[in-house]
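The chain that follows stands alone, in the form predicted alone, written as structure tokens.
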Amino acid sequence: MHPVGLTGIFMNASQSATSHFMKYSPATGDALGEYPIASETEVTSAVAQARIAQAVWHDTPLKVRSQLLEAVLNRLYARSQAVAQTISQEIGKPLADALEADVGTALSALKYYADLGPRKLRPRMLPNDMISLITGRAHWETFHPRGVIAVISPWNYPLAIPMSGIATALMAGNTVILKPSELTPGTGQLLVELFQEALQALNLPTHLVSLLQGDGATGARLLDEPIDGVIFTGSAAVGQKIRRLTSEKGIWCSLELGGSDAMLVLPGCDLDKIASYALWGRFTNAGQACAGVKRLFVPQELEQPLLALLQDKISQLKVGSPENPANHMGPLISEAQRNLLSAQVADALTLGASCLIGGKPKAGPGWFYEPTLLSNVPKEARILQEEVFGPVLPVIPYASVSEAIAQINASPYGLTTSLFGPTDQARVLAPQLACGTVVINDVGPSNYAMLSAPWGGWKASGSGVSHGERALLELCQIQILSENRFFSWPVVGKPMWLFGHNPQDLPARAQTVLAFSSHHLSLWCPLRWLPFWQNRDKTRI
């Protein structure tokens, strides 16, 4: 029994009385499915039938995991647009955009991977020091996989954030067990049949990838299961519960939650630029995104002509329908979403913010909101404080870059910051911003893209990284081997530090030890030692 219940362990966890949940279109409000909901039966099997596939998968040589890999690459690129035309129906982005940031960042993920696995988890010989060196040693990291990982998917990017955990682990020799949030069930069916045919094809076990669907009690329930490790992307009060729950289990996770991310303006720059940039990182995604750029810092004396161009360029932006190409921006995801943000909006507006355009949600069916612009927003609303799913962006001026930067790290999240300037001013600059990631001239959103960098967050933005060689190895226990080569040297016979009968072997076995491990080697040491080595084995025990 765990000591945290955990039925309760997601926001909006329920105990659903009914077999189904439905899918409906956040655009049309059109019925696009019905998912069935994972019974606490069929949980618990998938997470046995994932152990069985594990003990094949852990021995399975690393060229086969890449060919994995590879196969479902072949497999998604031959339906990126069947795939990509899901997530837009799903969560109500452009087709441009499920194909650009979804299934591109998908398929880069699986290549990275199925190429960098082979390469990185190879044991290696580790560098000697100089104890080891004397004695005989070598050592060697070796890699082995944590066992069953759970996958719990956000909404936003349905295919991108999930295929980068899943890819991930599988190349580490992991079994997944994918829970896809309920707002996107049918991308998360997808995902996993592109698997399911790749290892049919392979005859490898289905069982490596499988699927539940369902709410937060479906989540909650297969957190109580005994896997060995959880990858959630999420709200932050969710990913400290199951910070805390699998701290208390013993097990490894990896948490992405969020951000409040700033976009800071240094002087000098290119104020067209700066707005194209403002604009894509903001609004894109209809603003549904952990990075996007959710608080734009400016000079004082740039701030008049800076949001000129945003209300211009902002003015310029189509919603609507996601099925028509022309439209840059959709719906947002639900009511409740636009809901909450029509709140932080409203009390930004009360506490004295001015609304330049936008502000309110756009008359018809479907959830949409018109892309905002804020000014004279006050520190303590709550567009500042909180993290803001929406087509929103507020732009505070500063007298100093100094104050800028205060202002930027006082907020609870530290996920990306994007910091515009001349590139040699904001190398210098970015040590101080308390983020995980800083991006140079370019918005933060474009970096998960980049699978060679890690990806992860400071405070309350989580804890572990996707991406790059050190996400591969975080699904990986590591082990080292080391290994007495003097052992069969009839010559070298036993070392000194065993147990012996001559008290006076001790002084010299100290000061021996002292002198290699200190790399102090005067020529007294080995004159000190030379008796007693020679005679190392009649003292032995």
Given for the second form:
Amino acid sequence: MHPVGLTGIFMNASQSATSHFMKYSPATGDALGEYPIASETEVTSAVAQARIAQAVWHDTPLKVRSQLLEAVLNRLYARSQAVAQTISQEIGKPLADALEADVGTALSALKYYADLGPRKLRPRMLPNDMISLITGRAHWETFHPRGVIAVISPWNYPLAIPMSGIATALMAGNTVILKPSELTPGTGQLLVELFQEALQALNLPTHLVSLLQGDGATGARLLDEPIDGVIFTGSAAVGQKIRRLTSEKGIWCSLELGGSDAMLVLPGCDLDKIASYALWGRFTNAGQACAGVKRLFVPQELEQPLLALLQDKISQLKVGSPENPANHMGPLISEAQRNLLSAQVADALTLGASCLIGGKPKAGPGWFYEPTLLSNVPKEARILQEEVFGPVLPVIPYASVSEAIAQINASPYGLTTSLFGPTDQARVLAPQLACGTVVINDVGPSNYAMLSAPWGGWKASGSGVSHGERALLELCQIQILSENRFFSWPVVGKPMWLFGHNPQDLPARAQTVLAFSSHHLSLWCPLRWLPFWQNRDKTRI
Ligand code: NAD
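Next up, the form predicted together with nicotinamide-adenine-dinucleotide, please; the one we just looked at was the form predicted alone.
So here's everything in the complex, that chain up top.
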């Protein structure tokens, strides 16, 4: 294996415009490709070109924006196997996962925004309030792009996540610069190629979507440029930096960050089903999902039977090469990630946790780690305090639901909670959970594929949302068009609040305004209004 570090890249000695980095397979250590690191000049130029293209895109009809997303969708659909193959090689996830979770969600995002955009981004007349009515005003909400948007994405879902951000940003009329993770450069390149081909076919500026390869330093350089917004998905630590930076620059950002998501099992559930959901929720993508089931809370009387079921199911998980369709789980993304996971497990064991299965790296090449089940984990263990990005499932017994909810909410994170139990009871409990999504009788990661449901975290898990109508509107600047329709009506004349009033009318006027503002209307109100209405032409200014 190559000694790849956290970034998994090998830089050439020189950091000039011709610097490159290598991407290695986390399953075999084989080199997968060499990619150029964007130079400072290339970053500056990408932003400048995106700005020029943005002027064209701003005025492009919604129908054409929608056609671009459809054209990319058709190309991705036709090439789904090849794209999934690249994802599978770069991360080590099974091909079926890459097809379903990545390509499937990316296709849904393109389709969802291609359909939603033309319906939602037309100017919308706002319902009138009482003051607007009596003053003859009509208001429209109109939607304008923010400008040039940087999409900075992680490696764990390297197609679905950036595609969703790019589709949303483009539909809203923005131009996009993608900085994919340095751990999945090949997927980033394929994604942008799909756009480039579609843009050329539709005779649209190719700089609507551009690509900058490199690690965090390239991302930081991009953020130094005069961009108008950032869609960032990644760790809480980097997210915090981006939050500060964008706030200093006064630009918009959406942050989708880490999680320590809980699954809360209520009494009265089918335990075998629970174990199957927990198994997928925790071990999909080798445990490297932001909304993976990272803490499983179970009534104390059900702990032992559930542990037995989980142990049995975990022992049947096949871990190995992503090329073998029989395998459920591939390797971790990097040596550094595996070392971090080993340290988190060692800490729990030192503090008294019991390991029922797994608990160590798998021998042989590749950054594999055995699927692991822990019980008796003390609250202060790193496994329960930090984000755990790997195949380790701690089971925590609880005596009362309120105690379990208190422990779930004590986490600094708040992305999703999976709540299993009778639906009526789950609906009552959901508002007590401090997180962005509560999934009833299913697990968090599956919700990312539901494009109509906004996706976003509370607390350290981020701010803003992806997906849904909300995400589309967040990528717009709203302009209100407010029109005085009485202006050209000769009979109405000057409105009562312009200078030149008759002082004796002031009390009646004020009372009328208050009555209309508060909707405390009664029959006498219009009558009190009449005197200054009659006097209105006597105004002198
Ligand atoms: P990361 O924060 O290390 O990197 C994410 C991206 O940011 C990469 O492209 C990286 O090159 C770039 N980057 C790093 N430092 C930067 C800087 N200073 N300025 C600008 N860009 C910088 O995260 P990761 O390891 O790629 O991804 C895993 C994390 O992402 C986990 O914490 C996971 O929970 C989270 N995640 C969250 C969601 C969500 O929807 N909430 C989805 C997927 C992953």
